[in-house]
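Next up is one chain by itself, shown in structure tokens, the form predicted alone.
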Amino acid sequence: MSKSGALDLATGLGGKIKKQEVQSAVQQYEKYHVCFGGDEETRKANYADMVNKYYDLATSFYEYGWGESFHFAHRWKGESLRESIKRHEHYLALQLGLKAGMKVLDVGCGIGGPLREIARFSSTSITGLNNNEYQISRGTELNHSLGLSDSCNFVKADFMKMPFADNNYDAIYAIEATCHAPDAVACYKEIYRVLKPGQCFAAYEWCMTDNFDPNNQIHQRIKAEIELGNGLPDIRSTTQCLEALKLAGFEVLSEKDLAADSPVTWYLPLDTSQFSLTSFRLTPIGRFITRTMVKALEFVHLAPAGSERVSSFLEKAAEGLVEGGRMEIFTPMYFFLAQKPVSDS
């Protein structure tokens, strides 16, 4: 099951880098970001190293707070978070008219808590492609306790190079994942060239909305502390990710910004001026209790030097994440459906 407890979190915080090297790795990923001094290009041009660096700092924190799906979802009134993520992930998968005996890909599968979902809501074979190797591993681990090692399986690759035949799955989705890309297009081409003609891509993308200013200091410091907190190149905007669907060939059936007519607001764990028992380590006290478990672990050296850095970057990102909502540009969740063209065989 998803690791839960104080030792998990220490235990698990800087995946497969060598303990005495994740001081070392937080300052190598924090130089990426404008923040410290870096820059956009920098990123793009070495987006695989700063996102294997990311993950194997920030995913023993995800799972400690947020479970074993790291994503947003649409929420209802009287809807609770994890009812909220599985429904958004069945969401997906009615999209794609998943069903029984379809071959299906999960590109930028975290630690595969959709894919362990939509594989069974769907009862489909899903292959969860990733390219960090503690994800891998603790996404193996969970099939495995959870009994679906036959219908679930993970392949460690970067998404911009799938080692994958042409036109081989008959559907594919990505949630909150292609926005490491570094090429919007030439990641779209990549997924279209697997997919079989006539099938579909869904996607929950992370992007600006059309209220971002990029003249407006406020606006560009949220962007920035967003892409630091959480391993980003570049956040594209809804205009950029829709034209980058065209150029890489696909019809794009439906698109849609679920975050705009959510009624409760999908970056309401993050908010500091909220409470929630079910959600709790994600509350303000949550996270001071986190914030501080994570300091006496590292002192006592159960936590490898470096962890209160991740705890802070990350704390700093949820803020970024809660003000780009409030202020309404950026968006966790805009939706599309395309399709690859019968045509194309």
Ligand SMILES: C[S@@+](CC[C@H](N)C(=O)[O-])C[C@H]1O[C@@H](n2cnc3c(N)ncnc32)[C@H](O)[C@@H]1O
Second form
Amino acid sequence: MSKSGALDLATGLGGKIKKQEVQSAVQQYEKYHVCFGGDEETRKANYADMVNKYYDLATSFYEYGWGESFHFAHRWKGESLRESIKRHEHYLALQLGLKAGMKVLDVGCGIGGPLREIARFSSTSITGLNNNEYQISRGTELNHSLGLSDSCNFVKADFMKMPFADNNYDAIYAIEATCHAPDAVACYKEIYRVLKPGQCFAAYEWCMTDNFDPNNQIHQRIKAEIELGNGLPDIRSTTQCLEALKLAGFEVLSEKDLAADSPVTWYLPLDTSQFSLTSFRLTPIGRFITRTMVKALEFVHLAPAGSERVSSFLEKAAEGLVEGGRMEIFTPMYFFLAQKPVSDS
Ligand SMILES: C[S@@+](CC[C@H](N)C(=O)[O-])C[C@H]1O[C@@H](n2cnc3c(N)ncnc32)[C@H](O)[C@@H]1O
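Would you mind generating the form predicted together with this ligand now that we have the form predicted alone?
To see the whole picture, the full complex is given below, headed by that same chain.
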């Protein structure tokens, strides 16, 4: 059953963190980031702690405001946000040529929205790999309630050291997840290792585009806001991702920033100058209501202390994402399809 009501938001907030420890977890999380005096090195060295804290704190907000799939999407005019999200998932399945009987891995699977959709769309069995216990417990409940426990399952592990044998999967994908890796080459090498020779890995990566200027203070501020609001150690450029894939041993079959030709901008749902009834919770009024409600629930102790601060760094993230999208210095949909060569030479 979907948990997208106000009370679900309040009770889920903090994930597996004890309710009385949420406030200090928020402080510790914030301190990792530039906006609060943190640095990239510390974020990378402590990536598992930082990312897990982030998803414990943010998951119920994601579910409340966005749904079961935690990603953006290429969008056609006339398409609703939900429709575009599903189509974005189907696109990956088509690019990977998924067929019944294939054994598929979803790297960094969230609560499993994409893997349930892709498993139904392609008649495949999909394992979701995720390091966040709270998300796995939500995903398992949803698999069960939707009757998908046979085709969809989860494994709790770090994608930097996967508990799988070499040459194990027929296809692997990652949706807006490997951006959390402290080292892209090491992460892609792990994916390469567990993929069968001749098979493909496809992903949507969060990247800074070629328009990003590291010497521009505004660009740097936006990048830091996106990192803070999304639990990221450092956002890589599209070129760095491409290089990392090749260094890991992959042959890149195609790559493209899908944001560049999306008729409806991916950040539209977060853009406060827009209004939408179907994505009401993301509009300025919807966000004001959420903020006020979280404050009230925290006041009456239905939501843990620190909840309002989570809502506030997620607001910052939304502002950074919209600015980064408008200036075309950032994309959440750098797509690539990469193949593991048949012979490992
Ligand atoms: C933005 S969410 C995307 C989730 C999912 N792909 C979706 O689109 O709904 C990123 C996901 O990556 C997972 N993740 C981040 N770092 C990870 C790591 N080191 N190992 C495994 N999963 C990780 C997070 O727990 C989260 O589920």
